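Next up is one chain by itself, shown in C-alpha cells, the form predicted on its own.
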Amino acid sequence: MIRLLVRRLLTGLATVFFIVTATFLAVHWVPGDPLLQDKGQAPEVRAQLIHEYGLDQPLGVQYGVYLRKLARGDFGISFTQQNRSVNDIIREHFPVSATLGLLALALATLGGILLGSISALRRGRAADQATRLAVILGISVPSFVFAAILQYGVSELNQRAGMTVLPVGGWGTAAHLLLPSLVLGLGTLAFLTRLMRSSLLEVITQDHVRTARAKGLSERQVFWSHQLRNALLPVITTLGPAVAALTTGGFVVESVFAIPGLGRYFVQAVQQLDYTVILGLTVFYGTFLVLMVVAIDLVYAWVDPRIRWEHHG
C-alpha cells in the first residue's frame, strides 16, 4: 500500500507540474492586456504596475518567480481586484463551491446507485426503459438548460402559491442549495446510473452469485452481500474526478443561480484576462483533482485487495 501511495503521489506531482507549466504559458500567450481594464490609466501608473507585477521581465524569469511563490503556497495578487490575493479568493469562496458540490455529489451518488440497481434488477421492464431514457437526457442535455427549466417551473410555483416556496437564485440558506445542487449533480447522476446498471448486470451473471443462490440465500442477501459490493468498484473509480469536478467546476451553475463560488470568479478572471486568478484557480483545481484521484485509488485498493497484489507483482 505504501509503494502504491508513493507511486501515485509522484505521478500526481508530475501532473501538477505539467498543469502549472501549460497554464502559465497559455495565459501569457493569449492576446490581450490585463492592465488595460482602466482606460483612463496614466502611462506612469501603467509602467509602475507592469514593474510591480513583473511583466517587464522575460517569460522564463516570470515563470521561475511564479514557481518559487507557488512552492510557498502563494498564488499571487489579482490584477483586477485591488490588493486582493488569489489565496483570499480561494479561502473565502471555495467553501461555497465545496458545499454545493458535495451536496450535488451525494445526490448523484445515492441516486445513481439506486436507479442503476433498479434498472439492472428490472432489466427489460418499464422501470428499466424509463431509467435509460432519463439517463440519455441527463447526459445529453446541458446543465444550463435544466437550470432554466427548473427556474421557470419554480417561479411559476412561487407565483401561484403567492409566496417563495423555493428560491430560484442567490445564497444564504439551505433552501438556496436545492435547485443548484440538483442541476449540478444531474449529469453525474445519469453517468453513475448507467455505470452502475452495466456493472451490476455483469456481476449478476458471475459464478459466485449463482453459487450463493444455490446455497439457499435469499435474493436480498445475494444482492447486499455478493452483487452490490462488486458492482460498486467501477463506480468508486469515478468518484475522485467527480468530487473535484463538482466541488470546483460548477461554473455555469454558479453563474446561472448567482452563487458566490469559485466558478463565478474564474469566469470573471477569464473575461478580464486576470492572469494570476486564472493561474491560481486552475492550479488549485488541478491539484485538488489529482489528490482526489490518488485518494480514490487508495480506497479502491482497500476495497479490492487484488489491486495491491498487482502492484507488488
Given for the second form:
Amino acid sequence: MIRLLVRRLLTGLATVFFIVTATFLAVHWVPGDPLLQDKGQAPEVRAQLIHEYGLDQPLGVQYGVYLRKLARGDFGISFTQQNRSVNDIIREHFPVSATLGLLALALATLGGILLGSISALRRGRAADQATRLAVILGISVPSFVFAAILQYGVSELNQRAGMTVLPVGGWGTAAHLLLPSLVLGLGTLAFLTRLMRSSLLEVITQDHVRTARAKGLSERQVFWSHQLRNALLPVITTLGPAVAALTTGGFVVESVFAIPGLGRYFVQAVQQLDYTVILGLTVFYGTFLVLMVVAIDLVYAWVDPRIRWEHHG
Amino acid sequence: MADALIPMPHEDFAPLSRQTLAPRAQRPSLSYWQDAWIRLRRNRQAWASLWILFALLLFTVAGPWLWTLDPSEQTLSRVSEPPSWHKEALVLPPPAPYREELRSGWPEAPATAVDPQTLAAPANFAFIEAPSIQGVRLRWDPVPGASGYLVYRVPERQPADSSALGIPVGEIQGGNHVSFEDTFNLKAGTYWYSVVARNGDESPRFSGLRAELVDGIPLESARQESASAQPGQRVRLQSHPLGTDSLGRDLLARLIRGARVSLFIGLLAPFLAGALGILVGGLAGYHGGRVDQLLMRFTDFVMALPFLLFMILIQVACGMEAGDSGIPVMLLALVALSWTSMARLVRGQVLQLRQADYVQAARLLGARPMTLLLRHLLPNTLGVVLVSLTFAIPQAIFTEAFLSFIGLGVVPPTPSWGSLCNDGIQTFLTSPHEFVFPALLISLTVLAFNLLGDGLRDALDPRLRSHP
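Switching conditions: you have the form predicted on its own, so give me the form predicted in complex with its partner chain.
Below, the chain from earlier opens the complete complex, with every other chain and molecule after it.
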C-alpha cells in the first residue's frame, strides 16, 4: 500500500510539473500586455511595474523564479488588482466552489448508486424504463438549460407562494446551495446511474452471486455484500474524472446562479487577461485534480484487494 | 455356368457433376458490417436517431436555401417577437407632433405648504387622441396644491390600490403641466395608466385609465415591407416562424446559421482528434516498448490537464483579432485536448490484435509494418473507434455550447447554438422562445448522437453478434 502511494504521488508530482510548465508557456505565449489596463500610466511607473513582476527577465529566469515561489506555495500577485495575491483569491473563493462541488458530488454519487441499483434490480419494469429515460435526458440536456428551467420554475413557485420558498441565485445560506448543486450534479448523476446499472447487471449473472444464493443467504445479504460491493468498483474509478467535471463544470453554474466561486473568478480573469490569476488558478485546479485522482486510486486499491496484491508481487 | 457378364453401360461410369453433391448453405453469409447494419436497423431508437440526424443535416445544409432571410438583419420595431407564421399589422399614420398641455393661469407650485396626503386625485383623466403603440397621450385636470404629477403604467391588471400602480413612466414637474406622452417600449395589449398628484411626496389618491393598444407598425417601417402601404391599411409582415431575438433578428435564420457553426465544430473536432488519437495510439500499440512508454506517458499528462481550464487557456493563448469568429481556435483547442482517450483506446486494441493469429500469419507472409498496421490492425479497431467517435461528437457540441454560453467561445456576431442560448437567457422571463429553441436543438442533437452511439455499440459488439 505504501509503495503504491509513493508511486502514485510521484506520478502525480510529475503531472503537476507538466501542468505548471504547459500553463506557464501558454500564458507567456498570449499576445497583449497585461499591464496596459491603465492607459495613462507614466513610463517610469510602467517600467517599475515590469521590473516588479519580473517581466524584464528572460523567460527561463522567470520560469525558475515562478517555480521557486510555487514550491513555497506562493502563487504571486494579481496583475489587475495589484493589492491582491492569488493566494488570497483562492483562500476566499475556493471554499465556495468546493462546498458546491462536494455537495453535488455527494448528490450524484448517492443518487447514481441508488437509481442505478433500482434500475438494474427491476430490469425491464416501469422503474427501469423511467430511470433510463431520465438518464438519457440527463446526459443530453446541457446543465445551463436545467439551470434556466429550474430557476424559472422556482421563481414561479416563489411568486405563487408570495414568499421566497427557495432563492434562485446568490450565496449565503444553506438554501442557496440546493439548486446549484442539483444542477451541477445532474450530469454526473445520470452518468453514474448508467454506469452503476450496467455494472450491476454484469455482476448479477456471476457465479459467486449464484453461490451466495445457493448457500441460503437472504436477497438483502446477497445484494449488500456480494452484488453492490463488486458493482461499485467501476463507479469508484470514474469518481476522479467526476470530481474534475464538477469543479470545472462549476463555471457555468456559478455564472448562472451568481455564486462568488473560483470558476466565475477564473472566467473573469480570462476576460481581463490577468495572467498570474489564470496561471495560479490553473495550477491550483490541476494540482487539486491530480491529488483527487491519487486519492481515488488509493480508495480503489483499498476496496479491491486484487490491486493491492498486484503491487506487492 | 454361364458366365454372363452383367451389362455395365458406359454411362454409369461417367463422373457426376460436382454441383449436385455440394451442400447448399441455408443463408448467405454476412460480413461484420452487414450484420451490424441489420442489427442497427432493428434498434428502433438508433434508427430514429439516424433519421433525426439526417433531418438536422438537411436543416443545416439546405436551410439557408429554403429560408433565405438574413440572420444578421435587425428589425428594431419587431424585437423579441414570439413565434408566429401569419402576421398582419395595421399601418399607423405618422403621429402628429406632440405638444405639452399647459393650464394657463394655474400656478406652477402652490404658494403655501401643502400636505401631499390631502391632494385629490386628478379629475378628467383621458386620452388626448386614440392610443397606439406609437404613443399614449394622456391629459388630466390640474389638482389644487400639486407641484407635479407622476404617471404609472401596469400591464393587464387593474391596480387595486396605490401600491400596485406598476412602473413610473413619467415624472412631470409643475402643477400646471397636465399632459404626458408615453412612448416607452409599448406592446400591443392592455395597459392600465394611473396619474397621481404630488407635492414633494405623492398623494395616495389616483385616477386610472384603461388603454387598449392595437398592434400596428409605423408607416415608415411599413413602407419597407411594401412600398405602397397607406395608413389604415393592413399589411402582411415578414413571418418569423420561430420569432425574433432581442435585436429583431429572425431566430430561425440564426438557428440555421448557428447549426453550421455548432455542427461544424461538433463533427470536425472529434474527427480530427480521432485521427490524431488513432495515429498516436496505433504507433504506440504497434511499436510497443520505448515508443509506447513515451507516447503513453505524454497521453497521460495531456489527459491530466483540467479540460475546460485548458480549453479557455489555449483560446486565450492563440489570441483573437477583431473580426475573428473564434471557430478555428476552438477547433484547435478541442483537438489538442481530446485526442487522448482515442489514443488509449486504439493502443489497447492494437496491443491485443498484434498477438492475433491472422496478424502473425500476415507477418510470416512478409507484410511490411505499414501494411500490417494499415490493412490488418487499424481496420479491425474501426468498430470501437466509430462508437467512441459518436460519443465524442455530443461532447464536442456540449463543450462549444458551454464555452459560448459563458461568453468564452464563438464570438458575436457569429451565432452558434451556445451563444444563442446565452443571448436568449437574458430575456428568458419575458420571451422564453429565444432560449427554448436553441436549447431544444442542442438537446435533440446530443440526444440523437447518444442514442445512435448506444445502438452502434450494441450493433458492433462482437459478443452480441450471435444472438441479436
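Because the structure is a prediction, the values reported are computed rather than measured. Between two forms, the rigid core is defined as the largest C-alpha subset superposing within 1.5 Å. Positions refer to the first chain, counted from 1.
Once you line up the core between the two forms, the Cα of Gln268 stays within less than 2 Å of where it was. Core superposition places the Cα of Gln48 2.6 Å apart between the two forms.
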